[in-house]
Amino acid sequence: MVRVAVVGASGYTGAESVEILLGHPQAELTYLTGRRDCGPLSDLFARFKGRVSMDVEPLDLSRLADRADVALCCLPHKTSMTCVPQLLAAGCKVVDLSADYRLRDAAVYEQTYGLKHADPANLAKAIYGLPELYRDQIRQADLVANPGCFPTAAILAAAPLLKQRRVRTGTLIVNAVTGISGAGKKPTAAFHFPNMNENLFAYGVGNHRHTPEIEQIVSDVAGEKVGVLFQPHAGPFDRGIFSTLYMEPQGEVTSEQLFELFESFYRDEPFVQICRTSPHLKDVTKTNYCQLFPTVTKGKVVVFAALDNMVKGAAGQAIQNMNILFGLDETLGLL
């Protein structure tokens, strides 16, 4: 039985991690921490009444070291890197759900997030936690950088095409829409209900912080530099990511050939499903699946991708990575 601490259990991804772990047959939830909101978890999230009797406590490393084999670190960007070194020093493996260990180059991180990286030593050791591409490295890791929700959808949609050199590597266009939970638990004016309801808008125009993350991994896959034009939007729904990717084909290709390519590339992947029509967010909500629909239209390669930003885009993928770290069936606890 793997003993699991959720660090940052009072946030959305922390609560989602708890929800999934409650149904995990080989994991025991042993420690919950919070930065500001502490007390009974069921007081913070009423859905846990009668299901979880644990308190969310201030982080105490000695307690964590005694109670946990792995920490799911659900702290915000820029905060996580101040905590992760202590978690590792306490003898825990760590799956970090923030962006603090995703970008290998500290200078790129500093340019993107606007502050100096506090833990460059562990940044160099972190493994990017996309199992479909880095499973073997994840097995050997102590620190896994869980991918962002937008990057997960974009990378899974592009990887077969780049790996097999079926598209040009000039500029990959990613047009994506996220639900409101992607903004996190802290209220903001933009996501206030009267502003968000029946609305749709673009944000992070030209400089969204997930762009370097997508570029880093698709360039890995392609074996050369790939530029990405990434434009996110926010839509009036609770959860989900829907992305559309546009690419220039390398030579002639048909929709049927693309379907066969994707089917072959992801044949052994339990959480990637290839569709013959556009996926729907409702079909992946509260699951760890990413659904992909590749096609050719007007001479362009177009791939549609859908996933739940709270599950395959965050907590579910973190638990998939945890399963791999401990040699478990990686589907355990996950739908």
Contents of the next structure:
4 protein chains.
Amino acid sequence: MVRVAVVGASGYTGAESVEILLGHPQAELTYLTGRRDCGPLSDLFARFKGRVSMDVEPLDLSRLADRADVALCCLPHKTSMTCVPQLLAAGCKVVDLSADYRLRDAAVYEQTYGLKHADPANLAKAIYGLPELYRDQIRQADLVANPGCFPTAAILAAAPLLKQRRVRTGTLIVNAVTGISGAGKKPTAAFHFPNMNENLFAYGVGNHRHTPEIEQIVSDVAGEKVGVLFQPHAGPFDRGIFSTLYMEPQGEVTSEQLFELFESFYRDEPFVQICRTSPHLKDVTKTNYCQLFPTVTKGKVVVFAALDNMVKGAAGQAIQNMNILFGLDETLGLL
Amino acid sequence: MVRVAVVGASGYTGAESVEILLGHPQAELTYLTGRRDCGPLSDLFARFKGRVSMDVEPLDLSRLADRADVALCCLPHKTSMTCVPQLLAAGCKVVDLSADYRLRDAAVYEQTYGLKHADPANLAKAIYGLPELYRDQIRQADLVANPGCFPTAAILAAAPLLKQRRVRTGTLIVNAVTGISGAGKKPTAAFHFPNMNENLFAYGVGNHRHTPEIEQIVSDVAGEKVGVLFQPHAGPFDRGIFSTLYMEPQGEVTSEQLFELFESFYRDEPFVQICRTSPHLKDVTKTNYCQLFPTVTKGKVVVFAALDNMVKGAAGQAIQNMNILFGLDETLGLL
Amino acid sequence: MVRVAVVGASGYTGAESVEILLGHPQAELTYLTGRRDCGPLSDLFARFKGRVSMDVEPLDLSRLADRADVALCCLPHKTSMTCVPQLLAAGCKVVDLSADYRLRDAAVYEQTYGLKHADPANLAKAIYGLPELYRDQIRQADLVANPGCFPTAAILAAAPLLKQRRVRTGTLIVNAVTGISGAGKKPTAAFHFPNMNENLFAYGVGNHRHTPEIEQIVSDVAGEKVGVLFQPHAGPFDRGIFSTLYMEPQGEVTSEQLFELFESFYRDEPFVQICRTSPHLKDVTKTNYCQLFPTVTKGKVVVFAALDNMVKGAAGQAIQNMNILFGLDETLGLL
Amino acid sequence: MVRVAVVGASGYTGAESVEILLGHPQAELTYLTGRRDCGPLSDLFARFKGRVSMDVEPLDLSRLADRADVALCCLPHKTSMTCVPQLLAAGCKVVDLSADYRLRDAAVYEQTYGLKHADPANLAKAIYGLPELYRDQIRQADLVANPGCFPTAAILAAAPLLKQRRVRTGTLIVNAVTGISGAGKKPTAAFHFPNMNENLFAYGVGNHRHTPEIEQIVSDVAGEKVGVLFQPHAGPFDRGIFSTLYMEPQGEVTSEQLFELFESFYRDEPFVQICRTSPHLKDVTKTNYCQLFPTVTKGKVVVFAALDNMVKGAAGQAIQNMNILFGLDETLGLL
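Next block, the form predicted together with another copy of the chain, ref. the form predicted on its own:
Time for the whole complex; same chain goes first.
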């Protein structure tokens, strides 16, 4: 049994991690920590009433060291990097769900998040936790930077094309619509029910923080710098991201060739599925799957990608990474 | 042209009042006031962009006196009663959409809202603005207390039965489900989209403030004290209240007799419609109608009532009252 | 390993049964049957892509006999009773999710469903599958009639009160709101998205088929005939039933006493939870829990009940029953 | 008073036309026709109860000639072109809301809709009813082809850029999300509430029928052939289209220059609004406005466009066209 601490259990991704761990046959939830909202987890999230009797406690590093083999760190970015070094020092492996260890270049981090990186030493060692691309390195890692929800969809959609040089590396367009769980737990005017219901709008125009993250990884895959125009929208539903990518083909390519390319690229992947028509968001919510449909239309390569932002886009992928870190079957708790 | 001020234009009922007044052929919007959120109304509510060029201004009583014949007072309860005397003193007729002038007995007000009534003099003169019951008195009034959304539905559903003594005056049960616009503009955890979407729950159990308001009016109609068990629920939609009333019949009665009783009672009412099957909430949203379906089942009288909490339950009814106050066709701007 | 057939796997309750069984550690899905919609289950429900490779096949009784220890029969009522005798004859235990074996009296069945019962012999042996009331009998049964979604909520909410004679056995009022998954898979005008979204309405006024089912069981609990006025409404959400019961107390009773009564009555029940405030529907969806909040207000006993119509109200409860039938831990696959 | 017939009043666009006409001060609804669903309009749409007492009747051309000056033809495509010649012959002006008269080239029509055009004579005379581009021609027309919902948004978003040669005429990308009212009244599996709620998916991949319509008009504006990759998605809300266009700039351009260009291009247009941030769909629903936000990001020109598919995308625009046809103030009934 892997003993798991969820650090920052009072937020949405923390709660989703707990939800998934409850069904994991070889992991045991041993420690829940929070900063402000302490007390029984089932007081914070009534859906855990009768299912989780543990309290959320203030983080105590010696308790953590005693109780846990791994910490899923669900703190917000900027906070996470002040905590992760302590978690590692306590002897835990760490899967960090924040953005703090995703950007390899501390200067890009500073530019994107507006403050100096507090933990460059661990930043240098962190592995980007997208198993489909970095499984071997994750296996050896102590610290995994769990990918963002939008980047997971975008990168999985673009990787086969870039790797096989079937699209040009000029600007990729990623048009995405996300459910509102992605906005987190804090009430705001934009996501107040009477404002958000029956609504849809774009945000982060020209400056969403996931842009450099996507660019870093797709450039890595392509072996050269790739630009990304990433445009997110918020839609009136709880869960899921639906992304539509538009790219310029490199040479001639047919939809059938793309299907085969994707099938072949992801052949052994348990959580990537290639479709022959548009995925429906509702078919992937509450699952760890990413569904992809690549096609050619009007001379462009278009790829549709759907996943659950809370699962493959956050907690599910974190647990997939945890499984890899501990040599478990990668799909445990996730099918 | 009736010149209309909307006092408290930065909230949902203020905005709905403006929306309706834009289509009113004999009313002119002349003054918009707010407390904190001043500036162009179209900055507060983008849906007024290009349609309303007026600013929301801090209330200035001499300007009000110059510009307006009537004020629709859309301030919150407790605040409203500190402002209404000034609006009246400025020479305006007032339709107050808050709860402050609805309870005739200041002691009941204090018990319900937790503070002493600040304006007992006007309280004594205010007319309860349900045209279907008090039209003649509204005509003569200077101050109309616009009914609450839940009370409007409940009272219209029960009045014919109580008036004609077809139900017992022991406790009426009013089970209601409201859309979230009724909760107002301020973001809260309960109405944060990811919490409220796909959700439904009861609130105000045993102590909702609309209970004494409903009891006051149905007792008035019955000519004796009538108890009401009013139980509201919040549901995942924007607009509308759907109420289901359960009552004990007084003597034998058939569904057909009830239909005829209701038809006859509301024969000349422009905004009450009697149905032969359950109303659908969506058929009355964005209208000033209340649809009622009375029936007998399992030896009980059951009445289903549907209306839009923002229209017949607030701004629409306020403008209906305004039309009466100024001798206009009561339906102007509302069909 | 219990080998499980899902008969009627192409509908919503069949699919939900499959979903739950995928996470069940001691049950194995061995046979999926359908009438019209045969072929890969993942073609019928894309969410099973990659997770279920089985086909839905026309029912073959000898295959069933070879492959399965138990059949979850998810056929529509009226069809189910023509199939269940065959399933039993094939040597399977049967949990029938239709209404066909719930009403003990074939005359009541005929009156309610409009046709003569086709299988009175098994009807006489079927056990009503509400574990909280009939666990011991379920243990011995070959055929379990899985309760309806509305009856499960209503009966769990009323049972402690009737058993302990804390409410009068005159007409109980059950006001319920259900999500639209309860309406099944077939598209209709009422549940067409642009009609149902932002809507709410009552249906089955005076004649919903769950009324005699509720009455049968609550009368059983009370030891005398109990009348029920059951009024369902459809609301704009996928899953869940929220029921509000209104009853007349027998003698004096306080909210605190009710809380203790319910706590005590359901002390050892894994799937019933007693709350001190209104349950939120969203806290029980996708779980097998029923949350109850009993209270006294305006001299009436009011109980709020929330559950997921597809889980505790259908497939989850069926699998709870299956666990009991096979002597497994009752919560397997359901926590 | 302009006397208006709504031909095909039993569908969603017919009903929306009636809704708008009820508030039009200089138009009178005089005739409602339908093919199958005849009888009181308020039986077909309960929201007209008490507001419209007219019946929907089978089309009778001599009655039409007697009663109406103009017909809003809300029939489905393919049917419309068999009826419009008769409407014209009866002496009515016609605004046709179907796709049948939008494509000038009958060969493109045949290729797109799969059958030969039945009325090439009138096709040659029909004017494309986008007032912002063709107002002068509409004024003289007898037959106006009311634009599609997606084309209206896409064309208004692209026209200033193409006219002023600020973008390249290579393939424009139009990524759109529509509410489900756009799918019409007929229940289908895809739009069954439990399937569509909390869902989002792409459709019409590579072959949506609005593509040639958009291409025809943007080519017209540009004075040369322009290709369009139009990709629609369906989202879980009733009304509205949110489109995001991606284009290659021609030469250097800034966001500020684009704002000014759009402001200037649409200066005198009553129903086009230029924004400085992303429009919110909810701000334009139930209005005849199209809100546009042009910007430059990552070296591309991006334009966000929002409108109500039932109003500016259908019935509202039809009535705007009707106002122009009869020399009325273009905004009557629409503010």
